[in-house]
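Single chain ahead, by itself, as structure tokens, in the form predicted on its own.
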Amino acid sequence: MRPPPHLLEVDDLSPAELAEVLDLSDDPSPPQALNGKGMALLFEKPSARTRHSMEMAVVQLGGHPVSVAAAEVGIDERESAEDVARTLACFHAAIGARVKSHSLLERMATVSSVPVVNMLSDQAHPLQALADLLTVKQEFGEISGCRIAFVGDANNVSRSLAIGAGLAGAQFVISGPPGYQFDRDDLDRIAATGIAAEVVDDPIEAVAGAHVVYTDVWVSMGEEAQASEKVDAFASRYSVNEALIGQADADAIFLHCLPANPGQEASEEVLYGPQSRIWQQAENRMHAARGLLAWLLGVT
């Protein structure tokens, strides 16, 4: 029996496949996909859009969503991450999981009967990619060409979008402070998909002639030990404010995956500026998944 497909990073799909979830995630009539059927989405750490989105997805393929705690099902403690999955199995169609560890979930995927999305790990958050590039798709018409800048750490964040920009044809590349930039294996996966991915200390290089500026928090969750070290790494060149987008396309658009520090990673002015497409990027999280839970219950 073939084992069903997972989306655990976003060259879990090629970019024949990627192209298909960003269409259906565009499908004004989604496909019920999911009628009479149910999603487990299980939270290790807790999420606005990644719970509202994924549940908002499920219910518009026509299913039901179940949003479950990790306290409640108790992983590696109560019972193996792998019996979790088996469990949910026998009753969903599908299992969404935002854990702390990566392999936490190829610990699941690799038992699990039905199809298992990875809604943020310490590694990727390839939901966050799909949403990005639809965004980008439906402001420029194709992501092909395009250049994404990103500025900020080279986190699971950057990594996704960096794979996701690669499958599409877009050109990337990264700007952050020596210790925060990829390291080999991440260069590696990148050129895997037939991209090199460029990085840059100088975040005026970075942006010049971008249609995308993207950045991200200094500090995510749980790294709060480390706050003071990364801001003050950050502070001094890589906020992006007016100066340095005024350095992009004149028609380049500003992303920022939320939440956002005004003041920090970037300036008010920026963030809720016209150049700004954070809120239609955070409402394409939705829009995103639904495309890829469609593709992957089989709807072409």
The other form holds:
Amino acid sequence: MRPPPHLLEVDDLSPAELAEVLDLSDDPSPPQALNGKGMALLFEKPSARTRHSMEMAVVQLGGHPVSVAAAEVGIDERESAEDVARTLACFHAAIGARVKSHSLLERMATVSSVPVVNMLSDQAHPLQALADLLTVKQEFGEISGCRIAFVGDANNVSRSLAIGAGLAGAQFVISGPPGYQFDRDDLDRIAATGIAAEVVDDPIEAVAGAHVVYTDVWVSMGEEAQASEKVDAFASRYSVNEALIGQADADAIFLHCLPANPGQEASEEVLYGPQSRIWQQAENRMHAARGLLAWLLGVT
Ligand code: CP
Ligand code: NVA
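Taking the form predicted on its own as the starting point, write out the structure of the form predicted together with ligand CP.
Okay, now the whole complex, with that chain kicking things off.
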């Protein structure tokens, strides 16, 4: 039997498949792809947007979401991650997991007979990138040719966005302090999409001419021990304020995956100002999740 498709990183989709997922995300009458079937949603880390957008996407596809804190399941304690995946596949048409270590997702996907979806790992946040690209498409009509400037950490969110941007034909530039930039493997993986990422130290150079200015927290979940070191490295040069976004294209929009620390990686004026599309972007998490699930289940 052919293995099911999974989404552990955006480049699990080809450029054509990504375009198809984004088209499905905008479909006002989604197919009832789940039709009474379940989806298991496992969380090793907290979530607001991901849990609610996934649950509602499953409902809109005619399915039933079952969200569980991973601690209740006891992954690799009560039983192995592999046996958890095999067990959940007995009851559910798909499995979503938010994990501390990306390798846990890979282990589950290796044995799962149903699609496994990355709901955020230390490495990647592909569902966020899908919603981000959907927001760019809604704003500018097409993604191809847009210039996306990410000011901040080379983390799960910027990595998935850079890969997704490349697949969709957009330019991606990232600006952060030395030591917190993409490594060679990241840059090679992004370049494999056909569009290499630009890396610059200077945030003003990064946002010049950008259509999208994006940032995320400087300290991600699980990095609490490095918090003061990271805040010192980023502050205040890499904070997106009105002066910085003023250097971007006049019609530029501001995006943030949320949750945010107002006054740190972005000022309140930018987060809640006229260029911000953060709530449209948050709502798009649900539409993008629905489009992705409809696609994954449609090809299963
Ligand atoms: N952006 C995002 O993934 O939000 P949550 O952590 O609240 O799910
Ligand atoms: N980079 C952040 C994203 C949260 C949605 C984190 O991993 O905590």
